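The data below hold one chain only, encoded as structure tokens and taken in the form predicted on its own.
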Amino acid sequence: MNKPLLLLIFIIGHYSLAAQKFDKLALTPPMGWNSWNTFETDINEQLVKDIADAFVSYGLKDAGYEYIVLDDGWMARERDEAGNLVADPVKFPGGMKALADYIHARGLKFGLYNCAGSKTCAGYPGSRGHEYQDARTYASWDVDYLKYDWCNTARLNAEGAYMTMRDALHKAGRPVVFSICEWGDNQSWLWGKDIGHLWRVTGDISNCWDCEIGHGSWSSLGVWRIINLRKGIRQYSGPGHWNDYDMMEVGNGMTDAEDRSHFAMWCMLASPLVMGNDLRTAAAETVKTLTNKEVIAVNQDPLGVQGFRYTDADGLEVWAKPLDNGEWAMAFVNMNDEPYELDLDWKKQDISDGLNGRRLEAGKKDYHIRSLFGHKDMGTTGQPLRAVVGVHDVLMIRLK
């Protein structure tokens, strides 16, 4: 072989391995905590120790819950003389490095947010030219996950500027879960499956049920709303490679019932659960839904399957989802303003995942059934399921 064919192989080899994402990362949904939802920018050190000591007093570490994210406005206005991404000194004073010590002592990993733009979407700067540099400082700083904003992009095309920070992150050498955030305005579900460990495939979520707030040139939409968002993507979504319906909104404000519902849902969309509320504060049916095992079983299986949706008839959303070792997971979200009285003959149902081949067969064999929130045994599908779902609550169940 001549030597330029074998300098040619070793470019093209050399230039696939810079080209990678972190493998092995985010094999199930990323859990963890994201400080935008309830803080916006008013973000600081203290804070975040909070929160941090909230993950193990609470038992969400024990749960499963890892990452600790600060969103924008965790650095200050301007680089310094040699362009490199400092902490706002009065909001995080020891620093970045520091805090990230803070959290991985406690069995913790920590992730910083910065975008694909001039500047983030509150002003602060953006890594657009810099995408090398910072990637090496957040490598110095120990980071474990980055969320990548898209304002202030210009002109730029989105899937190849993701693609030069996770090239970017790559040359820096730490392992880093890459979180795409472009909302879906680019589709990247398409093309985002070699460059993140998950992609949002919606706007700006809200604490509200079943609404639209207006933002002047954009929306932040509620739970159902981010549901019914997009068609079609759940074949896109699978381990190291998610779907992200956006950070929850369990715990800022909605009934107990709906913050159930909200929850189950994003479990059995394999949606990233990323919290979004002040942990230092939460009620005791917030912590109670968010760290009930049975529910997030059904999100971190490792079968990696996005669950779909079987029927909405009368007001009653009824969602289903395969589960390894052939079990399945079932959601019954009542929609009404009234309690709605549940009546199901399993013999008559027809319950089928073209996509992944799979197949709930009630009619051929029993399965037994758990209720998932009420933690019991439901008897098995030789009998009609039968049950009362509150208003916007959840019936969340387990086949096997």
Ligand code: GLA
Given for the second form:
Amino acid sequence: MNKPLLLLIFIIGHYSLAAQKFDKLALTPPMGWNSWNTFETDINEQLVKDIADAFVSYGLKDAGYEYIVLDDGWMARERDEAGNLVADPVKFPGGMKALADYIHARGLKFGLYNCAGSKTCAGYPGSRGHEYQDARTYASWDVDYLKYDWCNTARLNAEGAYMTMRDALHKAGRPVVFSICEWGDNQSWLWGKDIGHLWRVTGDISNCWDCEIGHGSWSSLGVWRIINLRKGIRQYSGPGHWNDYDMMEVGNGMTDAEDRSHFAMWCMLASPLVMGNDLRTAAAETVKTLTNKEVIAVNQDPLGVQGFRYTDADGLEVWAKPLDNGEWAMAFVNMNDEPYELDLDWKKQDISDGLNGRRLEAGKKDYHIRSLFGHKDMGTTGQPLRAVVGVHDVLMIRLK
Ligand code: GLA
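Based on the form predicted on its own presented above, generate the structure block for the form predicted in complex with the named molecule.
Every chain and every other molecule in the complex is listed next, the one we just looked at coming first.
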């Protein structure tokens, strides 16, 4: 065979085998709600309908939240005789298709959880050996999002297992956002881009500022443990493929200031914004934080560049994120147990993004400063930035 022909066969072969994840989904970080952080497996049909209603009545839908995802515990303990997954008939008497219809009728999207192993982490039927069958089931229920976990996987290879499920979803034909959840154990950021739309970067989050809680073989991590553990992988995140810092704990017991900082940081990190609180009983302050459109705009910025730590001197975490149109976001988080008096001379700063050469020329040009939680203008970078940041609170600004 002649060389050009061989090359052509190689190219065609390469592209027909190449990645088949659904393209053009999650071009900005997915936004939604997941049942696990608050309810674990104690979920049911009425709860989910109430959450969907709360999306609309609390303005969450209007703020951009879209996916309602049922985590572990939605299934019956056994598959049916044909090996199909079935919804738990007591928790979900109307079945999953009817629930999906309810959610879709409100202009929202529907997500489910399963696991690459033989069983889910809570012991329900996993997808191992049933991937194509389960993908067809999800398509028949109009599922839009699949979170795919990593318990009970024996000697499976992670990249291969997630590829199998990706291909199964593709074969089933309904576009699905594919959420990889192997906790960073196999460094999914290195191989996840062509397979999923987001990947968890750590084990499970806990509703604390900076704690670590042991559970025998694993620990759950507070907000700053997660950030510090995975601040070095920003180059892997971008439109259609995001580092996932886990479902949020906003509204689950930290102070309002800590919730604001947690939310601000998930936005600076371009992490998916998946709420994990009980929206039916959410406090006004929690809803205010979660629906802050100026802050959300930083997360949803079309450039899709994950932010980076600029400095952390004196217990002040300073983070920067380049935005579209040459704008920037910055977050100043006070880690101290007393208020912090910020006095920042822009002329002395050299803020640049080593990944792409973008530079904040605040010392040379006058950027207009907008406070994103205060919803007010704060002058320009022609003058020093002065503000008092409360204990564990955040000053988040946009520079344009
Ligand atoms: C794992 C995941 C969690 C949750 C539970 C469900 O721990 O990391 O987010 O899905 O399983 O059992």
